[in-house]
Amino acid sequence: MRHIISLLMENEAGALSRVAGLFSARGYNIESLTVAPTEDPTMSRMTVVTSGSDEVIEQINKQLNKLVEVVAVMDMNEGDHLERELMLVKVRAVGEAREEMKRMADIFRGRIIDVTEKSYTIELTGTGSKLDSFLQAIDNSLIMETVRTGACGIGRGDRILKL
């Protein structure tokens, strides 16, 4: 089962490497990983998307909690949460395809953020399945390049990850 694990960690050199090393040393796969400083510049928030049985996820959480730099760990799947991903996709946009790409971007609530004579770059945010649906809805031969951030998540309501 797919899990989104958020952790609050000290913002210092090597911390990301130690978390990634924990996963690789135990043969666990990281599907996506995002990390950035929080409102407190001494802390970073890392979001790791991984898959595994309940036992594997429990083991990952225990191992993460043992790392010195890790201050707090939360499995987003254990409660209500919001999840989003960002995708930039560069598409060929010539002739009739130009209007079709504008229409598809509008349907999926995307924004065209760069325009050239032959291409558009479209920005989309949403769940991974929404972004996958956009890619399936457009002609694959028109896709020039795709960049995705991976998922990030936050608890709903009073559910927070904080010291």
Given for the second form:
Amino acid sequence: MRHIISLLMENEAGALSRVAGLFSARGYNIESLTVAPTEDPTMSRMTVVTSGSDEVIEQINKQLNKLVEVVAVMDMNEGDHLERELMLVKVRAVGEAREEMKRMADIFRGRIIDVTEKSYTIELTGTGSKLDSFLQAIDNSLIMETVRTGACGIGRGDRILKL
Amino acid sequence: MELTGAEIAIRCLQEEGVEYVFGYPGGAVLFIYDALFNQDKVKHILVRHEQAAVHAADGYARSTDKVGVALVTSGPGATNAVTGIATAYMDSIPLVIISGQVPTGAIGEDAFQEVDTVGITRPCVKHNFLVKDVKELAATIKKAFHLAKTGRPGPVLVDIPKDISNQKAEFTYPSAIDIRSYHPPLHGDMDQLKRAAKLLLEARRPMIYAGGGVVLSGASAQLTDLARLLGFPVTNTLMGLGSYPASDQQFVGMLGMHGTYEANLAMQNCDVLLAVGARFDDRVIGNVEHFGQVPRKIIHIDIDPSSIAKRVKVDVPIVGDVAHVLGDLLAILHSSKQQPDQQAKAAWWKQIDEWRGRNCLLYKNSDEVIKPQYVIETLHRITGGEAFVTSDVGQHQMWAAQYYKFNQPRRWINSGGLGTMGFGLPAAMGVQLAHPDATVACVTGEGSIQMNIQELSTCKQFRLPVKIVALNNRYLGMVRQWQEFFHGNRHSESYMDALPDFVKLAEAYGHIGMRIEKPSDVEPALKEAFARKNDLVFLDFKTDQTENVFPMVPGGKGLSEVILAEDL
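Given the form predicted alone above, what does the protein look like in the form predicted in complex with the partner chain?
Then the entire complex follows, led off by the chain already shown.
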């Protein structure tokens, strides 16, 4: 099953490679991984999207907790949570497709953030599956390039991951 | 007062009460060696290869409850140390390794003797540090010692660039350190402990399975008290030998691939299993599915949560320091009015004694050719069971584990997890330095000993009277055994041709060598060697070439699918 795991870790050189190294050394999947400093500059927050059986997910959580630089671990799937990902898509936008692309962006609440005579760059946020849906909804042959951040997750309401 | 980084590093070692540093100099650590030269509190043991430096520090740590320290230079110094570091990591041994690094300005430029030491060692250390500011050096070394010896112990590496070791900073050694992300628990959860006590008291076929965690935690007394209070059978893993006295009636021997018949069958057939500081690894329970065929309740005590429920499902997980947890469990059991069902227990012991009656370690001695088991049995007798025994890896290691009955913890020093050939001799050096008056034997084979044979030179320099007991069968015995069992008896590259004359070799290094070819000479030779308190003696026993280690649970098989010597 797909799990979103959030981590707080020391904002130190090498911390990222310890997490990435753990996943590769123990053969765990990484679907996506995103990391940036928090409001406390000594700490970074990472979101890892992974998948595995319950036993594997339990081991992932334990192994992450064991890393000395990891301050806290939360498996988002253990409670209510929100997930968002940002995607930028550059599409060919000429002739009829130009109007159609604008309409599709509107339907998915995307924003066009760069315009040329031949292309749009569309910014979209949402769950990973919403972004997938957008890519499926538009004409595949018009996609020039896509870039996605990978998911970041946060607990709903009182569910807080903080030191 | 301002000190250089090198002086700070040495002062830190002094503050930690470090007696010995095992190391080898080189360009990137020259300032540190200079600082060593100017003091006499920390003694440096010059090895002949960095791998041996780490193994020696490891042997020192295993035979005491102190942190072992090694010092190596950058590049090849660090890469040579990696096998030693990985060995310590797999067996959870507290070490601090200080490595030199090229100057900060040269890092990343493919400088002479540069490797990414922190990167290379990352998967085989508990933690590591690259020191980029001399002001952080003392606190970093403090953290390294703290991490190495607390929680689940392990090796911690501190990489110090050459320029950092020459820059100055004010020296203060922190008396305590708090790492906000690191607070290993000591005591277990009380509710879980109560559940554990209830299960133990209700058990009809109980079993205690104790591993290296008991040794590391210094919990032998608690384990022994608990076992005696309950009257339950106890088995030890390879790493746990000595944590429960082998001569005790309740001890059923080592379990696992080459464990006793009674230990493995009791493990397989028990209804309540108390696992203490052990991790159900593949060499211990073999096939997990097969192990799971018999329903049983498992209580698992371990300091490392990730060891619990890693390979087998656990009913009562208890995270904590083994000594503390067993102490608390004992208190609960003492205050309980309930007793284990005596009838059930008697029936269980009757069954175990029946298994014991198979006498699975019995071997056929010979007047013609030296049996390796006989050498170990005689070694045990000659040393009164009191020696520190280090070993290398292979058949000799298993025979030592089976036939040298350890009654005390920290006497059996071997590479269990990584299985590192070449460990025995350098580890014995560390043990001998930690216990200068003790008898130290290195049980080895002609294959393993050659992997760090150069350390005979270190032994000469520092007058380390280790006794090397080489079981020389002219084969990589364990490889040959597996080839016989599983590879159609094709001895692919497992024969050691062109062996050196070990007697002359020992003599070339300034030691005494003895070659023993007849069974009748085994005992006199061992007696003579061990009477030489101040000499290193290399005993080259020409043993039976065909002998195999039994019992044997073949890889991937279940604990009851054991092959006994009598089956063949």
